[in-house]
Every structure is written in structure tokens, then in C-alpha cells.
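Encoded as C-alpha cells, the following chain is the form predicted on its own, with no partner shown.
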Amino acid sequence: MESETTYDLIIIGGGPIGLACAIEAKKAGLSYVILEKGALVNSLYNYPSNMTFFSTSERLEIGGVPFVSNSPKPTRAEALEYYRRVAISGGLHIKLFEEVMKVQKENGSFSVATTKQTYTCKNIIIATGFYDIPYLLNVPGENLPKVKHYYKDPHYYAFQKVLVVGAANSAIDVALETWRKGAEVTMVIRGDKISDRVKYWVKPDIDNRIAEGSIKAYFNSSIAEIREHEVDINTPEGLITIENDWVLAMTGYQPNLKFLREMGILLSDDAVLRPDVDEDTQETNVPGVYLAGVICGGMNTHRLFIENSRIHAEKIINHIKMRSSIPEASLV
């Protein structure tokens, strides 16, 4: 089924930056629909459920409501209400579980093909995060089912050996969350230490861990191979085989970079692979295409968050009014 409307503003993705979007284009009048190809702020769903931000809540903010929390750090579950909220309250137009698939210019105009229909569009914002390509290990065994690059539960992994892999945050709250639960957790870690970006009330919690001998850690060690009980890891002092259950790769994600080449978006030639976007106005080096949150950021993940980001959203909205000259009272 092919949409009859051409909107002035297709946003593609349904994360936080997203929603920020879509709340500035409907006070400025233009016609707009959200794409997300899963759940509503689909990324945050997908982040482990005792999950705590760093950011306090009102850095967390979109479209002036006020984000309350029990505790000044807010965790994954209000986030999702919170956010939810934003939804509900701004009457915002979403499509969920609607994966973009195509992009095309024709005729001055957007052919968006999704998995459900095609719409047309004069803009397109892309605010697609990060989190949906891990990087993999890429060693023999990592197909099998028992190796995890997304964590939800410590429950599931009770008494089972389970080896983490990383040193950021994800990986220190996987492993410790799954210690306290009674799994015998092993960590593998590329680098010489914890990394220095883990959260400032977590990190004596994992060095006294791994000192007292609770949560074996190996450093400057990488996983040679995957079998089904077992692993082999390269360590300073060999290569040594340890029994194992389950492999939770927490090594980081990336964002669909491909997606942006497609599009026909430049990409700086080093190896962060930023994309061409004008700061004053976001927008790439394709006319009527902007970028929006952290994906700006190219393979430099860390630049960018919710709340240095939100303001992309009225730097786009004002630049697209600025070219379109809509009026303000023009209805959604």
C-alpha cells in the first residue's frame, strides 16, 4: 500500500532525539510521521532493566515536561514511562515496528519505502542512535545461541558460569548483576584496567570485586574460541580453557553507517566516519536530509547524548521553516 500523503518531515527513528523532533515540528505546523522499526524508544527497551542513566532526570527532558524520578538518576523503567508520556501527551504521529527499508529522491521529494508501505516527504530527519549493530567478536563459535551481545536479566543466568567480555558499563553492571544473583562470572578484558568512563558509584564495587577474588578477571586478554562449554582466551601467560555456559559480548554497538551511505550522505575518511552535517542546521551534504542526536557522531559514540543533542531538533525545525516558509498556524 502506497500513502496518498507527502509530508513535510519524515523522522526516522523513534528514540528520545526522535520524539524531540516531532514535538518541534508540530508547534511549528508541518505535516511529519515518526518511523521506528521496533518499540517506542526502542533502544531504551533494549538497555538491561536495572539499568541506571548517568544523566540526572531533567537532563533527560524533551519538549519542556518535566521528568520526575524517586531518585536524581532515573532508571531504564521510568525512562520508558517518562518518555511514554511525551508520546501520549504531545498526540505525537508514530509508526512503530515499521523498519525503513529504501530511500529515494524523485522529483524534488522523498519515496520512503517502510516493511508496511511507501510515503513521500519533502525532509527526512534520520535520529537512529547506535545501539542496533554490536560489534562482534569475530571468532569461531560466536554464532553459537549461549553467546549474548544484548543483556536484559541477571534471573536468566543464575548459577551458570558466565563469561563478560568488556570493560565499560554495560559490561561491569552485566557482571556484577549476575555475580549477586549466583553465576560464576569470568570477565575477558582487552585493555590493562576497568575503563575509566565507568560509572563513578559502580567502579570501587567491580576493582574490590575482582581484588577479593569473587569475579575472576583476565586483562590484556581476548577470547581465542567458542565451543559449547567451553572458551579459550589468549592471556598474557598463555592460552588458557575455561568451562563456560554463556558468553555476554558487552564490546559496544554501532550505528548503521551503511544506511547513511546509501542515502548518499558523505562520511569523513578516518576512522570515527563522521557524517557531513552543517552544525548551525544539521543538515548532511544531501539537501533535505538532517541528522539528529548520536549518530552525528559517526563511530564516535560518546560525543553525543540525550541531553547535548536536544537541541538539534529546533535547529532543524527552524531551518526547514526557514527554507519552506510554512506558516506557523498551518495544522499537523
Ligand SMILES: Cc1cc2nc3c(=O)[nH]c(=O)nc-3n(C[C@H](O)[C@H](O)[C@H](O)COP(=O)(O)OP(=O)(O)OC[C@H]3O[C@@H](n4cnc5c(N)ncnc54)[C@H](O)[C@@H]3O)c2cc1C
Second form
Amino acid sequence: MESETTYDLIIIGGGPIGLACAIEAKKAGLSYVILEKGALVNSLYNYPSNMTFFSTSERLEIGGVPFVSNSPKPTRAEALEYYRRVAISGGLHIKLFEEVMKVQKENGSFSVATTKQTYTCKNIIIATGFYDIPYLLNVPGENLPKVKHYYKDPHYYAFQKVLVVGAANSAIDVALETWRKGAEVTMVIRGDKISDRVKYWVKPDIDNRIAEGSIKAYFNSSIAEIREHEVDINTPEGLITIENDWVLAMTGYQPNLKFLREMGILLSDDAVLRPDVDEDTQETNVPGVYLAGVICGGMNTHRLFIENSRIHAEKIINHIKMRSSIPEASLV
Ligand SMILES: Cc1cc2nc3c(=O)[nH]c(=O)nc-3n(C[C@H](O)[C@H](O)[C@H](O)COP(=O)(O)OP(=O)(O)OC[C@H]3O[C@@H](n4cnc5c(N)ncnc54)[C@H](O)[C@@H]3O)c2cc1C
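Which structure goes with the form predicted together with the named molecule, now that we have seen the form predicted on its own?
Up next: the whole complex, starting with the chain shown before.
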């Protein structure tokens, strides 16, 4: 089905930054729609149930809407409530559970095909985040149902033998939380220490649990094979086999850069694969296509987060407004 409206702007991704862009677009009187493949703020919805943000609530605010939370650092539940309120109070135009599959340029406008219909627009903002594609372990047995790349809640793992892979914030939170709910936790860590990026108020907790032997950690190690009831681990002392019920692979996530490449967006030729974005306007090398939020960092998914990328919304809308106020003839 083809939508008859030609929007000034289509925003791909209904995360915090996509919503921030919609608020600015609405203020500027631009016609727009947000297309979101899952629920509202889908990445946040899929974060662990008990997670607490490292940012204080005012740093997660968008569109000047106050975010009041019970303690300085809000919980996931409070953030979901906040972004729902923002969407309702702003009267934002959002289509949920509608994934964008393909974008094509046709006669000076864009055709955006989703899982449900095709839209036409003059400008596009891609705010698709980085939480959809987990880094795989690439070992035999990874496709067993007991291997999880996303973690929700510790109760499920009570009194189970849990292997946590990784040494960054997510892995540490999962290891500590499941251990506190009665799981027998082993960690497999590629490097020789817990990541320096782990929240400073959590680091002593995991260091002490490992030092006292409550959580067993294999450093400089990697998984060799996963089987129904066992896992083989390559350690500096050789291959060992441990009994195991669940593998929680908290090895991080990567942005869908293929989607950007297919639209003609250039990526840097180093390991970061940083998209070609003008930092003043957020416009990419494809005129009319803008990037907002964490996706702008390419594979460096730690550079940008909500508090330092919400500014992208204003930059983009100012640029679209400025450009649309210039008569077309003088742009040629
Ligand atoms: C455990 C955890 C804790 C964090 N804590 C903090 C914190 O304290 N402070 C902070 O600032 N940041 C924090 N972050 C990072 C922060 O959540 C992200 O930086 C933020 O979500 C980025 O917002 P975004 O809108 O750019 O992307 P996202 O929130 O990831 O939104 C992208 C949206 O695009 C949708 N999408 C993707 N592809 C398509 C498609 N083809 N079609 C339609 N929709 C699509 C996705 O479903 C998603 O809803 C944390 C992250 C994690 C994992």
C-alpha cells in the first residue's frame, strides 16, 4: 500500500533520539512520521528489567520535558514511563511495529518501504541505534536455546549453572545479579581484567566477588564449544570442561551499517566504520539523509549516548528549515 502524503521528514527509529527529532520537527511545523520496528523506545524496552541508567534523569530529557525520577539515576521502568509521556504529551506521530526495509531516491524525493507500506518524503533521519545485532561467539553450539544474547531478569537463573561471557558493564551486571539470586556463576573473560569502563561504583563489587571465589572468573580465556550440559573453555592452563545450564553472552551489540551502505552513505575505511556525517548539520554524504543518535559513532558505540546526542535533533531540524527557506532555484 502506498501512502499519499509526501512528508517533509521520515524518522527511522523510535528511540529517545528519534523522539527528540520528532519533537523538533513538530515545533518547526514540518510534516513527519516516526517508523519504529518494535515497541516505543524498543531498545530500552529490551534492556534488563532491573537496570538503572548511569545518567541522571535530567540528562535523559528530550524536548525540554522534565524527567522526574525517585532517585538521581532513573530505572528502566521510569525511563519507559517518561518516554511514553513525552510521546503522548507531544502528540507525536509514530507508527510502531513497522520496520523500514528499503529506502530509495526517486525524482528528488525518497521512497521508504516498510513491512506494511511505502511512504514518500523529502528528508530522512536515521536514528536506528546499535542494539539490534549482537556480536556472536562464533563457536559450535551457539545456536542452542540455552545461549542468550539478551538478558532480562535474574529469577529465571536461580540455582542454575550460569556462564557469563564478557567483562564490560552488561556482563558484570548480569554476573552479580544472577549470583545474588542464587545462580552458580562462572565468567569467561577474553582479556586479563574487568573492563575499565565498568561503572566505578560496581567495579569493587565484582572484583571482591571474584577475589573471594564467589564468582569464578577465567581471564585470558574464550569458549571453545557449548553443549547441552557442558561448556569447553580455552584457558591459559589448557582446555577445561565445566557443567553448564545457561550461557549468557554479554559480548555487546553492533549497529546495522549495511542499512546505511545500501543507502549510499559512506563509512570510514578504518575499524570504526564511522558514517560520513557533517558534524554541524548531521547530514550525510547523501543530501537529505541525516543521522542522529548513537548510530553516528559507527562501530564505536560508546562514544555517543542519549545525553550527548540529543542535540542532533535541533541541528538537523535547523538545517532542514534553513534549506527549505532557500528558493529551489538558488540551490542549483
Ligand atoms: C544497559 C544499558 C544502559 C545504558 N545507560 C545509559 C545511560 O545511563 N545514559 C545514556 O545516555 N545512555 C545509556 N545507554 C545507551 C543508550 O540507551 C543509547 O545510547 C540510546 O538508546 C541511543 O538512542 P538512539 O535513539 O540513538 O537509539 P535506540 O534507543 O537504540 O533506538 C533505535 C530505535 O530504532 C529502531 N530501529 C532499528 N532499525 C529499524 C528499522 N530498520 N526500522 C524501524 N525501526 C528501526 C529500534 O527498534 C530502536 O527502537 C545505555 C545502554 C545500555 C545497553
